[in-house]
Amino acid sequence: MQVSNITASILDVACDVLIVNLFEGVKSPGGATGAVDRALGGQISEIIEREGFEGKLGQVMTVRTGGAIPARAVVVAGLGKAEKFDRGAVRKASAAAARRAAEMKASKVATILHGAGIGGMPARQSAQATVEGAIIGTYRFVAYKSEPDGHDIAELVIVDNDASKFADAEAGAARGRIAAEAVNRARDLINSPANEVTPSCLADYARRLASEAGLDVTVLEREDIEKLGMGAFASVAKGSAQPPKFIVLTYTPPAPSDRTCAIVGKGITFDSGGLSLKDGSSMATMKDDMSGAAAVLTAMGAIAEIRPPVKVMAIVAATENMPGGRATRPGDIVRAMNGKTIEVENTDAEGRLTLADAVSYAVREGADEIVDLATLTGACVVALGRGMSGLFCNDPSLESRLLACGKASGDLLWPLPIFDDYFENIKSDVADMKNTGGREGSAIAGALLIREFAEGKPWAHLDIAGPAYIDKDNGLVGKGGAGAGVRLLIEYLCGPA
């Protein structure tokens, strides 16, 4: 979707669909919506009165213009209650309106800045959220359909008649496009089948991205992985016929930086559970177990385009977890890159093993701060549902920054405790630790194990198991891979637009 900004009266913009808005409970439209209503002879007010359009968040109505203005049709998007209005509401309202425009087979869509007038939202934030909503909300995964259905909007134009807002709105719209396109690229990777998105596929994706975006890339093969002593990661890969890949993408800023951030994504391209085999129902969507990897790889494309002043390493230990003849057995002991040993009690707790070596590698390469993203535990889904990720962190400053970034980006986080007493649950009689700690506090147990490999560096673990793959539309993202964490990483590493 092409995105542009213009300073003009919305009554003068030629387009297929013009999007305006309305707060919940408003009976007589004001501002830009009021101007359109008057130009259309009061049709919007009439529909509010006759059909009971309430302006609830996600609600839309369509008005034909009959040539009264250059737009073929007008879509009115409900913004919800004024007292609950925020960037999340803008994203959902914009998504709902853009979907309606796509259903109408609109090619060129123009929209006002949602909430930048009556709602009091800064133009930059409004433009970013509006564009994110339109692009993320109209995503369709049709790569494997012989006859793709639906329609794509070709052009989105942000319109405001106040020239003083133009620069901020343009900057916000540009950031929104970059972030939303990165989210949708992550969704493509997650939604694609595991017979296509293998560890080698992720490595090839990283190589192409590096070539296109000017990043440095390193891909370690099985022999390299074993030579570096990554016994934890290598143990997970043993059961698969697919070769593992240890992928490192590096962004170096234009000016020298004294800060290096590592973002680490869990890259299990299919998780059968290994010899601790999952049942059929829980295995059906396990192509999504590389959602953390998808997030860090696609975020790197956005980072290369935005060019923040900090060095960034994206690290993915990519493999399948399969029950082959060479697979790791329950009871086996593996040695990670930093020399610590782990007893494998359950081969379905494999993500923390791959992350152990990936985090160790980040420490070895001089990362000052480490953030890992992983679809790690069902326990986190039970605790927090599908609307947010669990945040475990050993550094108060990093934690507060990530929480703020989550709120700003819409990738919501909720802090969970790293309770040191629970480390007793993962102590092993025969090794330094074991990879499970029982059902109680199991999300904490996973975080505690990964923390052992951060070597005291500021580190955060994001358990994205809930929002990574959703089974119904949430108003912004449709069913399937959600691209959880992408917008958060961009906000964290690049700051606001």
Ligand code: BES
Second form
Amino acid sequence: MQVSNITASILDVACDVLIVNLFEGVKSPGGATGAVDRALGGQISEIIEREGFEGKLGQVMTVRTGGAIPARAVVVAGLGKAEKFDRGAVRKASAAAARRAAEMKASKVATILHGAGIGGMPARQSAQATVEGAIIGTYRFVAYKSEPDGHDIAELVIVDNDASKFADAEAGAARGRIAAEAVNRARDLINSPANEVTPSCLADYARRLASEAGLDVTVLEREDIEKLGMGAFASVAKGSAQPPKFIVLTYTPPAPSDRTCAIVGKGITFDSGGLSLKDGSSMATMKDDMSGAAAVLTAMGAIAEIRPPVKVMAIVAATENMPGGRATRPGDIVRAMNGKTIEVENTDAEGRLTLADAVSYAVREGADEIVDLATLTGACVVALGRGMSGLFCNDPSLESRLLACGKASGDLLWPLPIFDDYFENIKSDVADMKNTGGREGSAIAGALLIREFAEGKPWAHLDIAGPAYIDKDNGLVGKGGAGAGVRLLIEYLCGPA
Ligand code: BES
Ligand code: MN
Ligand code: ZN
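What about the form predicted in complex with the named molecule, after the form predicted on its own?
Time for the whole complex; same chain goes first.
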């Protein structure tokens, strides 16, 4: 979707669909929507009156213009209650309206800035959220359909008659486009099947991105991984016929920076559970176990475009987790890169083993701050559902920055405790620790294990198992891979638009 901004009266814009909006409960629209209503002889107020259009968030109505204005049709998007209005509402309203426009086979769509007038939202934020909603909301995954259905909107024009808002609206729209495209790329990687998206495929993706975007890339092979002493990561890869890849992408800012942020993504391209095999229904969606990797890799593409003043290192320890003659057995003891030993009690707790070495590597490479994103535990999905990720953090400043970025980006986080007492649960009789700590508090046990490898550096662990893969439409993202964490990472590393 091409995105542009113009300063004009919406009554003058030629397009297939013009999107305006309405707060819930408003009977006679004001602002831009009021102007369109008057130009259409009061049709919008009439539909509100006669058909009971309420302006609920996600609701849309369509009005034909019959040539009264140069737009072929008008879509009115409900913004929900004015008291609850925020960027999340803008994304959903914009998504619903853009979906309707796509259903109407619109190729050129014009939209007002939701909430930048009557809603009082800064034009920059409104433009960003409007564009994110339109691009994320109309995503389709049809790569494997012989006869793809549906329609793509070719062009989105953001229209505002106030020239003083132009620069802000343009900057917000540009950021929204970059972020939303990154989100959709992550969704493509997650939705593509594990027989295609192998560790080698992720490595190729990283190499292609590096050459296109001007990033540095290193891919370590099995021998390198073993030579570096990454025994925890290597142990997960042993049962798979697919070779593991340890992927490092580095962005260096134009002006030298003394700060390096490492972002680490769990990259299990398929999690069968290994010898501690999952049952059929738990295994069914385990192609999504590389959602953390998808988030960090696609966010790096956005970072290369936005060029923030900080050095960023993206790390993915990519492998499948499969059973097989060479697979790691329950009871095996492995040694991670920092020398610590882990007893593998359950081969299905593989994510923390790969993250142990990935986080160690980040520390060794001089990261000042480490954020990992991982579909780590079913327990976190049970605790928080699919609407937010669990946030575990050993540093209050990093924690509060991430929480704020979560709110701003819409990739919501909820703080969970790294409760020291529970370290007892992962103590092993035969090694420094074991990779499971029983059913109770299992998301916390995962965080406690990974913390052992951060060596006291400011570190955050985002358990994205819930939001990574959505089982039903949430108003912005449809079923399937969601690209959770991509917008959060961009906000965290680049700041606001
Ligand atoms: N990838 C799974 C976690 C997961 C579960 C993600 C459901 C998304 C939805 C992870 O590797 C796993 O299997 N975790 C186990 C850990 C347990 C064996 C300690 C879990 O949470 O059941
Ligand atoms: Mn597992
Ligand atoms: Zn897993």
